[in-house]
Amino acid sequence: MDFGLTDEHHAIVDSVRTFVERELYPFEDEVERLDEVPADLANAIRAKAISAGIYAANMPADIGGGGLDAVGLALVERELGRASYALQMLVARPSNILCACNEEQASKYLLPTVLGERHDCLAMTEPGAGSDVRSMRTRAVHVDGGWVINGTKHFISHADMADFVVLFAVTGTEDSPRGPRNLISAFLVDMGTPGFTLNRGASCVSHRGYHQCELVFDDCHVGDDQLLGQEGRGLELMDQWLGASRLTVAANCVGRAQRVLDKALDWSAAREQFGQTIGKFQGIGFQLADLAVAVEAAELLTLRAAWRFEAGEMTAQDAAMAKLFASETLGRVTDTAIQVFGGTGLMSDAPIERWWRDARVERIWDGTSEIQRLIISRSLLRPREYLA
């Protein structure tokens, strides 16, 4: 593995960091206060991101995307991760699942999404099916000319800003050594389709302005042409997305952790107590040193996984390690920053408490820390035939 970045990579970092600092940072307090991104602001940010050439950076260049390699994309995610989630997600990175679109679907869903004309969201999680995806109960039954969908999804991020949903639903069962198990398929479902209702979910402590929603399907009919990929092969599409998604979370966490650490360092170098700056006290200085090591290690794990992804060698363990360590490092950094800032850190007019709250969800979505540890432990033990 070559740890050196190319000139192109350095240029990408400079470009995205400049965009984040100029176009996103100034609006973070407003979004926090309103718990939403005003429509005119959202449209302006998208337009500027498209103009800057950083919109849809994860999609292939031959369909209008940025065409970045995996390392370049991890660097983009690291820089975007510094900013408020509600704002940085406007610099869209459409789901790579859409690359499974056939020619007709591509013209209606994939290409307009890459161009910023339409916006997608993914719907997997249900009230009774989180980490155990196969236990989902939303079901699609085949009828003449299409499918009838019934069920409920929740915790669906930014569905209120989407034009269509990539929906996962049960379409049958198959035998397995452990008995029958659900077959999952993916569908493209437009907002406003009869029988499909979107409800705003409860307020979340993390990432204000970036909402989670409930999707209810009550005899919702979609055509055969809205099946994405092959029937019963939805989990394969999902797995392709999850690896990339976990790298995204890891890189976002690294960027945010570095921003928080920088703030804690600035404070420790300026705040004086007992005749000296607090960073000179070992109780503070050693904690900062440990955090710097952890952030560096999280970044290296993330870039290593990205490098392996680009080489076609990334395993589920690689992505899980990066996501686990980076998200838990961010939690540690934000919690320590609160301690370093003392009472000031808990005040709502300071960004520290916001970053602390925002960090909490990173250990839950896209696979909890426990799920990541399960993936890692099974990967370690499987060659030793410990697991049946």
Contents of the next structure:
Amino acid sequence: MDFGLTDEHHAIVDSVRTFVERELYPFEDEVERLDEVPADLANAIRAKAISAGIYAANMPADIGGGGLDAVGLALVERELGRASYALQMLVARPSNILCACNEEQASKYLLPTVLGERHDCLAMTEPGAGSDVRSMRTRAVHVDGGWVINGTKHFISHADMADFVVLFAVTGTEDSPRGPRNLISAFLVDMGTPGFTLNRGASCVSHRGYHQCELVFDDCHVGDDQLLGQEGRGLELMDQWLGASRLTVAANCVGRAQRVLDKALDWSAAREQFGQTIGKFQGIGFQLADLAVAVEAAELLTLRAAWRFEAGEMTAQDAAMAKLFASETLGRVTDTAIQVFGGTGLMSDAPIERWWRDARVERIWDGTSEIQRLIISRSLLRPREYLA
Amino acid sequence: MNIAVCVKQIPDQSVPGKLDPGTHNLVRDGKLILDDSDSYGVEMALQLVDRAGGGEVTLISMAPNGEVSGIRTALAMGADRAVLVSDPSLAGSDALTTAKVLAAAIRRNPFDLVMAATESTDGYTGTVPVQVAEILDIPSVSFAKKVEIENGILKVQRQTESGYDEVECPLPALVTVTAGVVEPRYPSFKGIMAAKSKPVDVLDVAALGTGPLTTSQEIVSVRAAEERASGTVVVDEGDAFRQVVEFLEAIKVI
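Alt. form predicted in complex with the partner chain, vs. the form predicted alone above:
Once more the chain from above appears, this time first in line as the rest of the complex follows.
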């Protein structure tokens, strides 16, 4: 087996890491303090990312994206993941699902988003439909010339910075062995469409400056041309285009875990107690060793899944394993880092407590740890059930 | 407008460096990176060629073991091609020998301008660029903080201790640029992918046609630099300003 990265992969890492350290790190404290990325700063970072040629890294090169392979993209996500979430998301990776746009939709939604002229968000979750996506209640009813949408979405990330939303809504039902189930369709809905209201959600303990919003649709009318993909096939569309998004979370977690571990190592090699650096005490040194092993393992799982994705072999289990292990490793690394730093780690003028808070959401969004375990266990048991 | 840019590939400074115990030279095994100070020259050259409406940026480098990692970074920024001189006989070359090698490599192709950093980040002699200019028999302007070319004339704002000089000279010429001259671009993904197919001519000394090159410099010994003395901490108990003023008067700043 060859675990080596290509020269191009190394160059991609160097370029993105330099960008992150120079253009994002210096503003982390300000964003944390304000719980906001000032508009001027957001525009400046986007412009620099576009000019640096690292914007829309996940999109095909022929429409202006980065055109990277899956391993290259995972490395980009790892490097961006090191920085404050609110800042790194300005180096946008538009939702892959926009690649399902037809020609007319592409000119209005896909291409301007790749160029950084428009910004997208994705609305799936509802107050009553989290992990159980199919139970959503937002409904789109077909009328002459279009659709009328009613319902409420919540926890919709960066909707306050978006120009349009990729919305998932129930458009019918079908029979299944377990009884009738909802058919979901995807729509492209512009901000400002009459009947569509955006409310800023409650502030979150993780990722300050990166907001989640509530989207309310009250007899919101959209045209037939705003249906994305086929009617009733929204979840299939999601599986087709968003399968790799769990790798994004995994790679982000690996990058941040590496950064936190580096900080803990620096501290342990410099902080002296009882006449020696604290890293020399086995109580600290062995914990650091365990963390290093876990971070390395998380990285290998993530890059392996990306490598399998590139080969067209990645399974839901591969992505779930990477997301589960990387997000839980990040939680462990940040919690242990607090212990290594002692009281200093809990102070708000050091970034450790921020990383600790930020880590918490990673085990929840994009499929909770429990959902990942469900995917993995079902995948393991299904062949045996079939044989039985 | 064809510009040759001298670029040095140096050991990664994030990794502790080592000196060869026999020669006292910096160990340059393994992967080398583009000297950050050279990224300004590459960027300036790219902008000048762009403004001229055409031409090529050629990188000129000398490094052991055919190392091209740092060159690839500059190619990813947008340089068109590179010439690398790599020959075991050049190990431990002094500044003058290096200048002879770079000048011979530059001469292989027509050029209007040669660019270089004011000094490298690992060696700091700061003498190679002007030696290159002397060997090429062209004028040199050092410490450029602004570079323009108008009607075939090189116009430079040359940084001085008290401000800057405005210098003009005919082309071809050599100019060394400071870190403030331009903001280097990041290698883009597209640039990184394109860099792998850009030509890099790897030459040995025989191919340069310089004849034998001998280094006359010998490093007799090295010793650690003296540690900087710790500073004085002034605790402000209401009269710290007096202590600060007294200190500034003592060193004749005020």
